[in-house]
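Take a look at this single chain in structure tokens; it is the form predicted alone.
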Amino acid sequence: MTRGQIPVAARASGIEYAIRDVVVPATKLEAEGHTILKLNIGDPIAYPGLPTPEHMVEAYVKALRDGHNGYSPSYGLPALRDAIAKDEQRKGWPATSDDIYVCHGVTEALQILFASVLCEGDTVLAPGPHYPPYMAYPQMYGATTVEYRLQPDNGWRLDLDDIKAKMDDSVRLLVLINPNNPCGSVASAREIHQVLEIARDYPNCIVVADEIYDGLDFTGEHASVASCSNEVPVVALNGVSKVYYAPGWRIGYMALHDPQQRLLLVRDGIERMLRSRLCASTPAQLGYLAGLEGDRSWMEGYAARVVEQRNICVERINGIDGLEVQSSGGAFYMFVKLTDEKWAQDDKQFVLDLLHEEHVLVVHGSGFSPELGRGHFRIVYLPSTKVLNDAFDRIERFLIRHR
């Protein structure tokens, strides 16, 4: 008897990662020989010159060898959740260790948060263009994810009308990401206090701050939004993966601000589903203690590197015909603009074209959000500075090949 294919669940089969997609026909290509220029993924140790600091990675090494593999509590080692705390009172707001919980990485965190707060029907109103999994993950609860829309020609700001015109009380979520991925724009405290403005009217929705590169703020203006608030409440996520160069530690957290104390069945639920996924890894949360607790003077030269790298950047693109870019404000990404007709209306085919004729690799706008990230490509700007040439070289090249 002959049998079909067993049915895939719908919740997976129509999951799409950009960032990571578009490294299936990259590897292809490895595999037949070819070297790629690789500006697709923000992953910092995939880049020479910018290692885990060596504090960090000796008191992860010790805590193996000191024999700390076994499980830790479910919310975190009481000791991180306290350092963490310390460093959010230090943005400003009165953190205790009892609202930090420590997770594998951001990404899980956001999992939790929102199988605890979503039901069928509700809305996660998130920035276009985004972070892939805010558009994956709410469907899996039968929510919906409606982006509010960044100014694509005023450095990607906030637009705070069209963030007032999209609330209504279906939205549980509110989510800022600051500085942005991929627009590496940072919204200052006014704009978060007109945004808090706005949720205060919704009372069952929560500020989401994603702000996992707050120590990547290059214009002076970045704030804590939990900082910001005295009435809504804010989650916020961070951990060591972008500032502590430490992304396969998979070390995250999320930090919950409940200034009317009204988050108290949303805790319960998320701690039931952190004791029931057992715990994040216990040696990496030692090494992330160390970074937080140690010295963080090293942080000057990085973030000195980046913003010089930053810089070519900028400089190169508006050098280019058929693409434009505004200088990011923060995080290690730019988002370009493809002015050049042939390909403005199809960003993902020129990302691969790109890659099969010049083995540059760089992520489609539209992987970030189909309708206001079209017309766009995202780049990270760790590589060195040859490299960063070189792939603005071939760009260029590919470019005027076809028009």
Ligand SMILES: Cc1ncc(COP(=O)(O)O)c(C=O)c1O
Contents of the next structure:
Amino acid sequence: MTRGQIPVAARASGIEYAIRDVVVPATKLEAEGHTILKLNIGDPIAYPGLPTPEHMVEAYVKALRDGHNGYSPSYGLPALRDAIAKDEQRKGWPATSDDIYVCHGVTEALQILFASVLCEGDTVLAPGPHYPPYMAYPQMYGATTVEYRLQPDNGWRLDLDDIKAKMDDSVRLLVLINPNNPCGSVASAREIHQVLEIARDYPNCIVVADEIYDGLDFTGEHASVASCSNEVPVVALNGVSKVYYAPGWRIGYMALHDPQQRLLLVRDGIERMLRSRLCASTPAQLGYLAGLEGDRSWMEGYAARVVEQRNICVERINGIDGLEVQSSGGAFYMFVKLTDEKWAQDDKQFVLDLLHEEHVLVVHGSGFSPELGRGHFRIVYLPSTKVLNDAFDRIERFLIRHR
Ligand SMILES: Cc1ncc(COP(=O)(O)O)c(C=O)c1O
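Return the form predicted together with this ligand of this protein as a structure block, the form predicted alone having already been given.
Whole complex next, starting from this chain.
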């Protein structure tokens, strides 16, 4: 009797994560001996000059040496929950440590939140383009992600009319990613208030505020969504990965802002889910605690470096025939428009051909939204100036060659 392949669950086989999917052919090229210029991954540690601050690393190492190698409480170390609550208070809302749940990164927080809220037929309304897990995970619970439009010709600002048009009672989670990945746009307090005004009419809707890049706002306009809401429940997401430059530690959190005490059932579900997966890494939590409690003046130098890199990229990109970009207001991404018709129609082919011919790795825009990201690609602008300039020279050469 011949035996075929053991079936895979459709919920797994259907998952795509554009950012890492393009790494597969790049790794193959590297194995063949090629050097790839990588502008693809949103990991600040992958680029020179932005290391995890020393006092945080010391605290992590000390935690290991002091024997903090056991499980932590499921919702997080009390001292860390307390420090996070104080940090959220600083952002303008009355968080308590009981509102904070520490996870293995925002990514785990999302999985737990989706598992705790979403049922068959529910909708997640997320920005288009968006960070891919907002599309990939809800399907696992029978829910669907619908995208609202960010305006490509207006700095990728929220299209409030589109949000309004797409809201209905099936929308259980309305997502704001602020600053946005992949576009780098920042929503202002005024816009956030308008979104909350829309959400108010839907009593079963929670606003999800992914603020993982909030310390990388260069507009001065950023506001915490929870701080703007005195009625609509908000789940704020944040962590150590971007603003504290330690994504490999896998520590993040969700903070529940529940002004009208309407999240009691959801909170119970979240707590059950958290207990069932034990806890987040104990020594890594102590490293994050050192970051929250320590001096933060180092952040200014890091931010200045990021802004400098951004300015170099905007100038270079807009000097290349076939590319257009608007300056980004936050995070460390740029979403670049391909203006040559051939590539505007097939950004994934652009990314693959560019990789194979010029050994430059970027991420196709359609991986962040099949419709609203099409005809674009995302770069991370953290590589050294030398690598960036080399990459832009190669992209320009590639575009000319294919005309
Ligand atoms: C918008 C957004 N949210 C969350 C994450 C992942 O966060 P974490 O490392 O805490 O899982 C990323 C990573 O790129 C992101 O861009």
